[in-house]
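Only one chain is shown below, in structure tokens, and it's the form predicted on its own.
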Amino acid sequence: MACATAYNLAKRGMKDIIVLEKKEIGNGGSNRNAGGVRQSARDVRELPLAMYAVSRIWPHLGEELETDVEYVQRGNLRLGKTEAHKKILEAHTAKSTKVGLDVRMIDGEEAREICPYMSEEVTSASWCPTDGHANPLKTTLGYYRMALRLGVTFITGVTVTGIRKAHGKARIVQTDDGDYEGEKILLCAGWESRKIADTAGIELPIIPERNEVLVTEMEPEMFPVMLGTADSDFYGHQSKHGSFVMGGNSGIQQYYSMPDGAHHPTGPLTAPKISRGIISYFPVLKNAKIVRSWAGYYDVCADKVPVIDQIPEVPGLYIAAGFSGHGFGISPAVALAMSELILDGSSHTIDISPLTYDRFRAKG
């Protein structure tokens, strides 16, 4: 989110832009996610987002950005084995068309048509043919790049501790290297971004929840489609150089230590909890290898989709986070709402409204 907003602030002119970041560039959930580009399946709140995106934005992005950021559009299966899933996918499915999404429900043999890898046991599914997938770390550091092309200055290995407000407004960021101060302050740290609001008066409804990644060897090539079911078991797609990279989590991850701030730990229940998701769906990849996998938190917000908003209560400060596993393939519409937000006071491409703070509100 800031490698990209910062992009869209420069390339209209914007100047001393500065990026702080706690570790390096892409270290957090930026090359943590299993690079899903998908509007199927989402609150109707974040759909616009999703396809702007993908109608507008993620097409030429690599052509943009001059790197391969392995954007592959050959749609989205989400699967389901019984009539509970079947209702959990007709649902998702009837809100989306209701907004004007290409997304529709199949059998499980027209499943098998677009797939036919998987499993007789899938009876329903949803599709949309124009999601996809990317390489999260290379679409970051492809914003990261032309940023620092067009001028942006990029701090790294600092931790930000605060932001303090000076005649009313926020003005002042403080790290445990010294403090920087600016205009206008954009706050997109994932789930610590909840800390950081708070040293400014504002509660962010924000959690963190593990979750967990697998990478296979290099297998011979499948299936081209995002994939996900409607139980969550699984969530993930075929590289384009053929590992798998799946992810999910164990159901008690609430459960489990809470992070540091330095570590990122595997526990030892997700892995076989993803791997088992992924044979009853996928038999065919029993035998597969797993070579690495990696942890990451998502900023969980309480209903579910992300804060979009200039705070009120606070002029000078922004806020892109909660974005609850969703905000990978939206990001590159994030950004530009965001730099409409910032320089011309509204996001008048793209309609954020249902998205802002003041959601939260008691109502009376």
Second form
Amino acid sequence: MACATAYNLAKRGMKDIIVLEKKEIGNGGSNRNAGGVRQSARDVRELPLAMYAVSRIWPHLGEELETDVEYVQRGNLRLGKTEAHKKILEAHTAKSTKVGLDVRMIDGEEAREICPYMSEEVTSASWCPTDGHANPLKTTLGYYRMALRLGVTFITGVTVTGIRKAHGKARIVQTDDGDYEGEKILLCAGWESRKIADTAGIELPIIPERNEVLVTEMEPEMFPVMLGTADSDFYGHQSKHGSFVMGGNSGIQQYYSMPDGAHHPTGPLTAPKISRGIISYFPVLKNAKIVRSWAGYYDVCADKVPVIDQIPEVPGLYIAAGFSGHGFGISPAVALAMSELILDGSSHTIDISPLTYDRFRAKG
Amino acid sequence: MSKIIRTAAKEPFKPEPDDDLIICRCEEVTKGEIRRAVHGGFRTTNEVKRWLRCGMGLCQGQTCQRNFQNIIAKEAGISVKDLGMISGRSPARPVMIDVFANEVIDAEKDPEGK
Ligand SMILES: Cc1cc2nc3c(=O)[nH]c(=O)nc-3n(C[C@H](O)[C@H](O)[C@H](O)COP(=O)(O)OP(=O)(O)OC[C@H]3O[C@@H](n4cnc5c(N)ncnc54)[C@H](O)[C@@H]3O)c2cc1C
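Follow the form predicted on its own with the form predicted together with its partner chain, if you could.
Whole complex next, starting from this chain.
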């Protein structure tokens, strides 16, 4: 979010933009995700961002960033094997079609026509032909490189510890490298945004949850679609390079010990579970060789959609966090919305009104 | 990692005669591509790897990491020890999905590990 927002701001002529990063560019989820650019199975509150990104930004993003972001728009299949799966898929599909997304339910046969390598056990799927995938490394680093070219300064190796007000406004960013000052401050540090927001008196209901990704050796080109399952056993795609990039969780990721933000350890349980998920839907991949696995953290928000807002109690403070494991696909649109919030005072191109920081209510 | 301030390069990229030397054999990445990446703003081992794929192939950087780090360090004018390393990750050697899927084989119930 930081690289893309800085790029959008600089493109509109904003000067003196500084991005502070504690480790290196792409240390967070933006470089660790599986590249899904998906509108289907999204909460309708963030669907305007997804639909805008897919129809208006992704198709020409590579050209704009002078980077091959490997965007492939060949659809998303979300697969089901049981009646219960089918119900989950139908519920998502009904909600999304109501707000105008082209997504429909298909049966196992039709799903196998789209992706012939799939197990006979698949009996239903949701199909969204305008979904797709892209390369998160190229996209995030491409935004960074362009932002740099447009005059943005990036300072890496500096950890933000707090935000302080001066004369009633957010003004000082405290770090392990001393204080930095800014008139407008955007906090977008993934799950770690929470403790920084705390220092300005703002509570963000966000927790970290580990997700892991496997990557295989190069395989012959087999399918261009993005894949997911009703049960979220795994998700992923085949990259332009030929390797399969597939992610998932262990099912008990909420209970892992707290990450330190500097290391991203993988655990013994997750990769085997993802592997079983892959084989059960794509037996043909059972001999594909995994060359590497890595971990990342979802910044899971209480209601599974992000906070993208300016904070009236702390004028000058903006927050974009809590993407809950699906922020990559919408990031170009989030960056546009955030740049408008910062420069124009409101997001006038895309409706982000349900994503305010003060929407959380007690249950009951 | 130590602090690095990054701004756009002031000078245009200067090609060198041996820029087409292959440094990462698995992914066929050349010296010139690495130098160009540093010129474009990439400063750490991971950043260059993620941008160009050097070190992402079959050998996972075991052959080329040192070589491409030396090029980054020289180009960026920083010490190799400030570039960070490619993180060690499982599996150490390529492993079939089928094998990975079976993290616990109960030898008593299933002596053949099926
Ligand atoms: C394994 C995995 C798979 C995913 N798959 C998908 C997918 O297929 N499709 C999709 O749309 N989304 C996916 N996501 C989610 C997506 O990657 C994230 O929602 C998105 O990248 C969030 O971007 P961000 O900029 O908010 O956070 P990040 O990219 O995490 O960036 C936050 C940055 O802040 C830095 N930081 C943290 N604390 C501090 C501090 N105190 N001081 C300075 N810097 C700090 C971090 O080092 C990091 O670089 C996935 C995520 C993971 C982990």
